[in-house]
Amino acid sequence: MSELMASGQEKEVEVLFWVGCAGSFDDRARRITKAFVKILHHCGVSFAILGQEEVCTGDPARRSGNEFLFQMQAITNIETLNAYGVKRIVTTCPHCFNTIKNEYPALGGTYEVIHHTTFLQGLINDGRLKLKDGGEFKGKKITYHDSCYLGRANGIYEAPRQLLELLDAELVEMKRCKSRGLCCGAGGAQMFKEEEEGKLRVNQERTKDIVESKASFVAAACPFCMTMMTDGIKEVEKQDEVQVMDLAEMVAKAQDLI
């Protein structure tokens, strides 16, 4: 695998970083593209990027029904990962993760993919990231929001609690999360159409709860949630008292890298 793969420069590296559409193109979601590189080198960790390379992975088209679109889409991006011989992906949406993970195989791609919240986590166990202290995190209140893709879909629910432990914050737990957590709303493709008649939009619903947490920072992991629930807060004006962030902007916080 390249590190400079549009140069041809070859060079043996230990991971492939899959940015996705949201991290390469939404304004806040290369906040989070931005902070993750920053920890990947603090911690001398060698990736690539596929750089233009990269194509949507087909999420959104399958999950609105063109599957045409999506296997276009998905085969591209296999015959791509396949001449470079990548084998380890990490990602920091978990959209990507869980098509790139659990979808591709069916037509030819199969991989090691890891979100990056348990690669940070690895991280950590190997003593590559040694988080000084908590920061401006220490005994703050934080809730976690559980992604549908990260969590319900994949079962991945204790490797964020475990980085917002380090961080020495209180996590205070929304009434619902885990395997029982609310959807932000944009799942499922509906971040890309036109909302459907109801009495409340679902990421309204979500904000709620993340109010009577009482916490002063809402923990993402994905960037879908992240524009979901920032509008909701911006709509309860709450941004003052309640901040959302990722938790690779969290650990880069903690370390001072941004």
Given for the second form:
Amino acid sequence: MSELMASGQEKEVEVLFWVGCAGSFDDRARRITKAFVKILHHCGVSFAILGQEEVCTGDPARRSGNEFLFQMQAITNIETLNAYGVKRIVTTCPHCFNTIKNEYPALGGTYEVIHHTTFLQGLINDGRLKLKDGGEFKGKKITYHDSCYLGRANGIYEAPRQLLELLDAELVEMKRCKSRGLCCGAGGAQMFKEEEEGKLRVNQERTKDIVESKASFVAAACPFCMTMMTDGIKEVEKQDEVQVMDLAEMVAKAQDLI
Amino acid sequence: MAFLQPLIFAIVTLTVFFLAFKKYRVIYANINLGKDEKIAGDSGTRFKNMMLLAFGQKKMFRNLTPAILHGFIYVAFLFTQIELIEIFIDGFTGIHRFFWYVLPLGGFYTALISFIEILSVLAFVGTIAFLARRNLLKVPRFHMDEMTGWPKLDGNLILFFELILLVGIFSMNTADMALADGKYGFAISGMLYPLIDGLGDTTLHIIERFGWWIHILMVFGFILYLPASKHLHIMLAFPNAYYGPLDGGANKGEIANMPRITEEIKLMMDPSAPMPEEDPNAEPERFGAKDVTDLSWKSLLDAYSCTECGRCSSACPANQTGKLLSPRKIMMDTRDRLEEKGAGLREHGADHDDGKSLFDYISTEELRACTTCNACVEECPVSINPVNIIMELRRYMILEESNSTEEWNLMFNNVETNGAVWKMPASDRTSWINELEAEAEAEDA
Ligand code: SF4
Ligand code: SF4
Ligand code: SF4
Ligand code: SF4
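Structure of the form predicted in complex with the partner chain, please, following the form predicted on its own?
Below is the entire complex, every chain and molecule, led by the chain shown above.
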């Protein structure tokens, strides 16, 4: 696997995979990382990672108000990325995606940044990834939770849905979806603190929508949404009826890659 | 006697314009208390944006019922301005129904006024429906905590004004029709005038003048009332859309950079970097915002443009789950504080410090509840961005006051020392590769 570490310097690679903190350290999110990497291998996509040189993009720091820490992180990352001459970045986390794509340019880091759902769709469109069929997802009721940092923040609503269509799933929308989608509650650095006092936690509110949709899978496209919804579903003891999976995992699973 | 009406009218008009000028100048000055913000993009695209969002009310159509009702009132309002021109000509010259008698518009005039009358009936329906929605139906966004007292009264008052205005329009048109035996051929007053046809010319003249004065006085009252009301949006929605984000929000996930911090970091990393030129006498600028004067002028324009409709708050995940945060309240608080701050500065001079700040209106608990999900921005029909204000206040809390939570501090610490949000060593960043290899081996075996 050492070629995985090859940085753009030594060998031209198609894309840099930005793994993110969640994708590197969170047990559940690491499974998304692995599924996505298996797809990349399967399709013969050459890619590099920054490995230990990657540091948090700084999204939670900036959004909590700690601009100083954010910029320290951002500038460090930009120096690394620029030193390796990175031009294209793919990431499985909408928060990393948004930060690198929209906020790094002001600090001297301009790249083509692609979220993994869009990337997967590209692989399919280019014929590099041929979906046999939907596997276990065929005909299943699946709902998609719009990540705010993909949808409202960046206008990506269709790529994830088209993947579900290609899996032959029956897409059932929650009552709040697309540009009206309800946040899972993790953004704005909420992931890293207790919620403020209220009647409910945001993920409890979102779980109501999920249960109401009667879907047997929730497709997620963000490791933090994943955590929030998994917790919410467990809390109402529906984990046997509704499973939360990242779209990369679904695609990998349908291809028997995982 | 013929000169009396133009004289009274001229005095009233001039007084109103003078008072209005004073009030609107205050608003202009208050918005200019904000910090400079460069607005990107070309004027052509901006203009198009304004036509779509403000003139065309594009975002209103996310919600069909109120969009249609609001549309009735809005279109009626636009077209009634034609009658208003006539009223002004009449007021100053005494020539009634100028477009009919002086300009030979004939049938076109009949069609125009009939159209206005029909719109007015629709506006009447809209107004009654809005009053019912506001007061009888339990639409939650009209009953949140911030919608008591003046904001609630304001929302209802304007609808009553609208009703009185409509009474004025129809009194005038119907009496005119009766006096002229229906020769103008207006659609609605044509149906109404037989009811009062027998009243005699003097009475009819009185009714006509009554309607006429009601109309113009309501308009004047409205002009003077607007600066204190959420209905200022009927004017400010236009500049607010013009100066609003251009890409249709395609990357509204971006939070603006703070170049002063970039300078400091660059200096820290490379002490030989040129020092940014600074005026040694200038007061050091704050990081983030403590008060309205630290916010961008665009945020202040936002605050004055807010219609208090609450679409933002009813979409807000924090608000829906019972947290204190309400993006509408953020906008209302900003406006209230700005009015207070501006009044203080004008009264006591530019250096005046009233010892208060925006934090006397907005609590840290509210600010900390935001998930930066942009639902409020998405919903706002008049291109307002509450997140910008929330972020500037959060920045002040952290950067100037170190007002954070223990958990956030822990996260900051981890990011600073390990480059990761959790307390994990950098060497573990690639442990998933080992896992992949182990899994592959296990499968092969
Ligand atoms: S921004 Fe979020 S997802 Fe991205 S690296 Fe930092 S913590 Fe991880
Ligand atoms: S984690 Fe929450 S805030 Fe982030 S994208 Fe997912 S839904 Fe939105
Ligand atoms: S961005 Fe903040 S204020 Fe706006 S809707 Fe989301 S949580 Fe509420
Ligand atoms: S900010 Fe916009 S959506 Fe919210 S109350 Fe004001 S006008 Fe309505």
